[in-house]
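The data below hold one chain only, encoded as structure tokens and taken in the form predicted alone.
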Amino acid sequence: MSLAQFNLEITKIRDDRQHGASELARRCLAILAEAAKTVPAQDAVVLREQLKTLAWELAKTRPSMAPLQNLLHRWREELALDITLDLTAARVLAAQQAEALIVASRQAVAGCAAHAARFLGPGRTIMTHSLSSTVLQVCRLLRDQGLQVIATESRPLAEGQVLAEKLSNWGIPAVYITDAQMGLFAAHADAVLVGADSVQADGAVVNKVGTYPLALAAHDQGVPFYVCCESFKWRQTGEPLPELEEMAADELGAPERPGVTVRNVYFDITPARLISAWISESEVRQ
């Protein structure tokens, strides 16, 4: 992998609006596995340092998404475990370590979904926001158990349309609403279930903008609000709040006017006090 190819991959990760945090983290690991096999290096020590630098660059691309930082940090730590390898063996081990973390991430997501499906049970109406791969798996697991879904549009790119299409293909009854209708429809749900891009040590959740007002609406209506995400998304105690990424203003389609500033912040923070439970691959924490 050349530097130009790597920079192209960096741009793709930074500009990606279609995939969630876990999927992008796995893509980063796949890029690093390929880099481990192909990046020019004179010896294992040089290779290791180059790969650490590449991992650091990838981890910085999406600051709101904890799995990129957590999984790539774990990979960098594993690179330092064995410094006795020759170049060929170091390449193989680094690639294998990245591939193993990809598997671990997928297994964690599957574990979260299984826990959430059991926790929610049959015959439920859930409301969700944005397009979480974990929530999608929960819906797939419950599709023959009387599940119904209220799906928000999730502006500006309307990820909710993709969710609604998948639900339709699975035969799951769904109601599709604009984000502005959250307050009207929250009372019609048995529970709200969302994913997360990052979870702070105190339980506050960074997720697609609109999650916070949905949590407020659910709280006001007495509807439980559940966050379903793998442990790779949790940040450590003492870590500062992540940067809330802001995207191009033209995504909103707002007309340009003198003196008018258009903002397009993609993520918001839902405080822990509004969350009824956090569902991971290992536990339901209430």
The other form holds:
Protein chains: 2
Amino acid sequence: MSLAQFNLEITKIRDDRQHGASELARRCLAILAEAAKTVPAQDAVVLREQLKTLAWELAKTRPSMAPLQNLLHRWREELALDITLDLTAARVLAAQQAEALIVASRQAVAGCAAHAARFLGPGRTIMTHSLSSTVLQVCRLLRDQGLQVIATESRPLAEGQVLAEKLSNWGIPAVYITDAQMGLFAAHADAVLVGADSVQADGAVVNKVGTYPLALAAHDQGVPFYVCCESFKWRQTGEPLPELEEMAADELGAPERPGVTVRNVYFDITPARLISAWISESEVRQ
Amino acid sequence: MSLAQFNLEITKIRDDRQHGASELARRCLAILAEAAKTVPAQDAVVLREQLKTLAWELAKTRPSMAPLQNLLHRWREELALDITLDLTAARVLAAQQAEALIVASRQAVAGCAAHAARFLGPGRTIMTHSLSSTVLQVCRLLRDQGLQVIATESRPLAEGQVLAEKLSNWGIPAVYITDAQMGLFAAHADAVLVGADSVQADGAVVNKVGTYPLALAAHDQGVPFYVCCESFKWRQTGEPLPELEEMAADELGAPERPGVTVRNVYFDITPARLISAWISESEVRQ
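Form predicted alone already given; the form predicted together with a further copy of the same chain follows:
Expanding to the full complex; the earlier chain stays at the top.
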């Protein structure tokens, strides 16, 4: 992998609108595993320094997504423990460590979804916002247990349509609404279940924009609001709130007009006081 | 005006997505003025009964919109007071009464907008949702007073784009956002100002869907939330909440999928506890 190829991968990660935080973190680890095997380096020490720099570059691409920072930081720490001087061995080990973290991420997400499915139980109407791969796994686990889903459109790119398609394929009855109807339909749900891009140490959740007003509506109507994400999404105590990424204005499809600024911030922050429980692979924190 | 022509007008009012409650109420009065002049009737008594029935039919078309009921009810009451037996005189009077109510409605809206503009004062950043003709008049009144506006898209038909176009033409700086960003942007406003389709006697407001989550966000962030509408929009004590009209699902542009029900309810209800003040042509009720 040349530096030019790596920079192309960086751009793909930065511009990706199709995948969630966990999936993009795994994609970054896969890029680093490939880089570990093939990036030019004259010895093991230089290789590790090189890889740490690449990991750092990747971790910066999506500030709202904690798993990128957490998993790549973990990988960098593991790299730092390696003291082999053999270049080939160092390459193999670094790639293996990245691949092991990919497996750990997948297992954590699956564990988290299993946990959430057990916690919710059968016969529920769940409302969600945007498209979380973890929430998707929860739905699949509950597909034969009388699950019904209320799915928001999730503008600008309408990830809710992808969710509706999956639910339809799995035979799970769904109601599809505009984001503006979230206040009206929260009352029809037994619970709201969303994923997260990151969770602050105090429990505040960074997730697709629209999550915060949905949490307000659920809270106002006494509907429990659950966040379901693996522990790789939690930030450490003292870590500041991330920059909320803004994407291209033209995604909204509004004509350009003098004096009108189109804003397209992708994330918002839901304070902990609006959250009934955080479900991870290891616990339900209420 | 034949009955067939009248029924065509009924359909137009029922399907109208471009105009607000006050404008549609005036459109109904204009239809009735025309009917008063031209609907077949053998005498004045039959004419008045006929017109009362037509007014009743029109008032039922848009249950969420109080001005239709209130203004047409007022007109029916005025008709009932008329005792002339001269058909031509009865026609002229009924039409004049309808036209006078059109003027009264316009004056009430203009008075309400002037009131709101004075109340808000110069140099404000106002957030609004959907397209209220009253809010539009407030913006025009404040155009040279440093007004800035945050406008939501307002799916499914994006009335926010019409608002953004007007603001741009008037040289009022505007920020245009998706409905899902309303929670994030409420904090940037000095106040939220919305119109209403109707106001219950207890102050609860029926307005374009999305108003309720916006009010929740404003309340959560300590931003005042003002409803600005003329007194023809208030319902009497004891009147129940109206049916919230639902429009065609295909307005959302989501593909049809087995098991997926697309919902397109146009209105939601914002409880009085979330509203800081109601501004009408006669008072600011806080």
